[in-house]
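The form predicted on its own is given below as one chain in structure tokens.
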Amino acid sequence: MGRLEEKVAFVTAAGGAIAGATARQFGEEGAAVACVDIVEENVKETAADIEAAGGKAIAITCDVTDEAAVKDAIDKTASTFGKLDIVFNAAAFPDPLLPLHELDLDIWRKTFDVNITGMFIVTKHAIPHMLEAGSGSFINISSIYGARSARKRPAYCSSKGAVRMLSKSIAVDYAEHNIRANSILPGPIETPRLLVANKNMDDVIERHRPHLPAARLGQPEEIAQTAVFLASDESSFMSGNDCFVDGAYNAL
């Protein structure tokens, strides 16, 4: 028996590195997984990998800022697999590096639409299914920059701080219904997105070295392992927590 046997998970941004690794680990641990992403090709690949490993998965192409599409995706997940137990909220917008006075209002709004409003929409439509099931676990991806500032990322930092508080609000309001919510705050994780502003991964390590005692980047699978724990009954009394997975980044 896997740690998530007989559970059903809904994973956003499942075509990406972190959420893709999480969706695959959920599948390995026995969960049926709805892999959700705005890029059809990527999300189909993640779902195919889960099925090839002997798991159950469906691929759903969906924009998390489209409420009607999100509701349909969640309802499809529950109707396909019979219920909904776990939501992994990871959709995020790659905002440009700009100081606040140079940031276009449309970029600010887009960052918040994807990073926090999309999470609200997913959560809103998942909760009724969890209330019906009598339990549930939300795992929301914040960032180390939701706890400390980063230069030229006012929208990203603000939205990721909001993820933490949304998670705590969910935890408090639904605790009596056995529905939990926790946020994960990843430090620098080795994903292709890091290469947008850096030549290579060694440059990333050097840039972060003053705050990176581990002197290495984290791996997507290390976030996924944390998510499995938070999704499982092993963490049944954990809710409203900020889970730092950052190689002691926030400790300095």
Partner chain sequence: MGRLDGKVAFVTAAGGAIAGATARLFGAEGAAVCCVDIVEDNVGQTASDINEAGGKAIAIPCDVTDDDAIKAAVDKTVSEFGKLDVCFNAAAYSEKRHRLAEMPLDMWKSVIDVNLTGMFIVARHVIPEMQKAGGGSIINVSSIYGVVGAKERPAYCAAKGGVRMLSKSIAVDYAEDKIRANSIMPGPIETPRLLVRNPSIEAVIERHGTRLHQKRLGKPEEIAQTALFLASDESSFTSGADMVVDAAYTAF
Second form
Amino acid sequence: MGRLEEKVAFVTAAGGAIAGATARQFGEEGAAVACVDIVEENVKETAADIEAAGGKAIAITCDVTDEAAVKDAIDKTASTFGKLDIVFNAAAFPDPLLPLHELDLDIWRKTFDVNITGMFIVTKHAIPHMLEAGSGSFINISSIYGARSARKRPAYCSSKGAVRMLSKSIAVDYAEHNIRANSILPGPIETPRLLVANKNMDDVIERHRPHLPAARLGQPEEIAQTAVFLASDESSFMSGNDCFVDGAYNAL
Amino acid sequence: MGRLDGKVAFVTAAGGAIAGATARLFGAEGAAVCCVDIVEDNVGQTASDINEAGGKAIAIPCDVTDDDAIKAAVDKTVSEFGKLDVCFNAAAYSEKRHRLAEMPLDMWKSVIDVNLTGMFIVARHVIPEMQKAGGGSIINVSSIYGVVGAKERPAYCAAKGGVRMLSKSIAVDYAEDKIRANSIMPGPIETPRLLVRNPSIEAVIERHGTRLHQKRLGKPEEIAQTALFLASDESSFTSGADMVVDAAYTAF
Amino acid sequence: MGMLDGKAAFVTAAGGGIAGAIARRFGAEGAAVCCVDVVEETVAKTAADIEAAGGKAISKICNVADEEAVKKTVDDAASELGLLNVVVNAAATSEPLHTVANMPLEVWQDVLDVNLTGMFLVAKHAIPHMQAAGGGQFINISSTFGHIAWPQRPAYMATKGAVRQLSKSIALDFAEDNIRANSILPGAIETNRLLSRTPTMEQVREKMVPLHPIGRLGQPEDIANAAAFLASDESSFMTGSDVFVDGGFTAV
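Alongside the form predicted on its own that was just displayed, please also present the structure of the form predicted together with the partner chain.
Zooming out: every chain and molecule, the one shown earlier first.
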């Protein structure tokens, strides 16, 4: 008996490491999963993994900043699986490292478009289905940099701070409809994306070491397990929370 | 296959509603549970509930402010079950409402003693056992009143704020020993204790007004589920975190 | 014309670096100041400095953990100064480094007594004077370590987290009496206290400056500036706030 039996989930960035692990975990726990990503190949692989493991999944290629495409994707999810009750919002733009006065307005806007406006769009079109289903759970990926700052990432940090307040706003506005919204604030997680700006994982750990009591990177599966808890009815009184999953990064 | 198979848990205030529900859930998920409370009848009941349901439990009547007694209780747990790797710290004293200037010093001291120093005493005796076990998870019950103020409860607020930082301190200092420490901040939870000072649960809901968005109180089982997540290896990268379980009460 | 003309302030730990700077600044801004400390020499020096600069000051010896002494000192200060409407609560111990597991209970208690209970006692006995004066301001010194953790300071952090909530409790409960209460959370401030654990200020700077984005240690005057603002009517809509004066320490 899975912990998400009978539930239907919509997972953005499902071709990536964190959301991919989450989508697979959702599938394993019994949810039907719509895997959504802008990169067709990756998202198809996640959906295929879920089906190969005996779960139910579809893959949808979609840009979260394209409202019409998002609406189609959500409606397709609901028509395929009969309803929608979980949204895992993880799409984020790989912003360049730049101090604020050197950051082009375009990059600032692009970061906000994907990281927060995309989340707004997905949420906006998911809520009617949740209202119909009588309940729902949003799991929005913020970051420890939504609470602490990171050097040369003004747009990322601002947007991740915004994610936290967006979740709280959803939590407050839809509580009476039994729709919950929580943020997850991951610490440094071992994903291929980290290798864009770092030589290897040891370098990443070394760089974070003064702020990382756990002295290791988190695994995508550890975020996925948190998401399962927040998606399930086990967290039925939790809403508006900032769930730090960061090896005590934010405690120090 | 339980989510806490092979684990041994030490649960304080296990005769009460929240920790009682937690102890029973821990037992149902496969943990051996040492139920600790100052009231012998209540804690015996919780332990026998667990045993009757097919779990393993012992009951130890014990005052968390008694350093020697807690050490003896921890030692007994280890001699009975072989180790100790989960600790749910919930013992709390809820004082009569007073504004600060009218609060007798003795009352202040007894609240700080039970709610804050009690957690310190329990932690200092379970940590060495967790070190021997190769790791562990400490779950300290703070309160939303460790985050926001409550009317006429200066000592309770101060103690619960203290609990929150005590968890972070343990998280930082014992990360290298693979000991995690997190706080749970429950919102208003439906327990018999509420009826000591309120005529009915409806009156409590009425009093909390608009911040109680769902017009319902939380159930002890909803805190227990959060504790289960934090006790299990599913939360392996979560340490030093504040788990606010309040249906967005403090997000507003 | 000073920003604190007509006010009478009670400043604990006034012989120390931070509270000494606050007392002198208050005196320069026109407040009558009662300088309080456990060490006679240093507190007399602070009062003499204020008078030499043309201000009004008295000094008193008092252990803030001793209720009778606190009551007498507060009452005497109010009658000698004619009123009492500002309190700066800065007394704190400088405890040796311990983890939870190896901290003796006595050390824990001592830290709690001075840092937290002392604050409660001063507040308790000052409030009636503030009510008689038609209002007042509390400035409670917490710490960035009341927000984030640091190795081996469990008691300190627990109390500093508690201080924040205590301020909020006072803010809420005495708002109708026109009494405000705010916490200041200083980063590393250049005082002799820093030398209790590190041999030279140069070594302190080497270790701590990189953690402060602003690129220097704080000066006691930085905290005095914030305290003057909070004591003055310029901050009349601020109460229950956590005022970080930390050079960006907790923003990173």
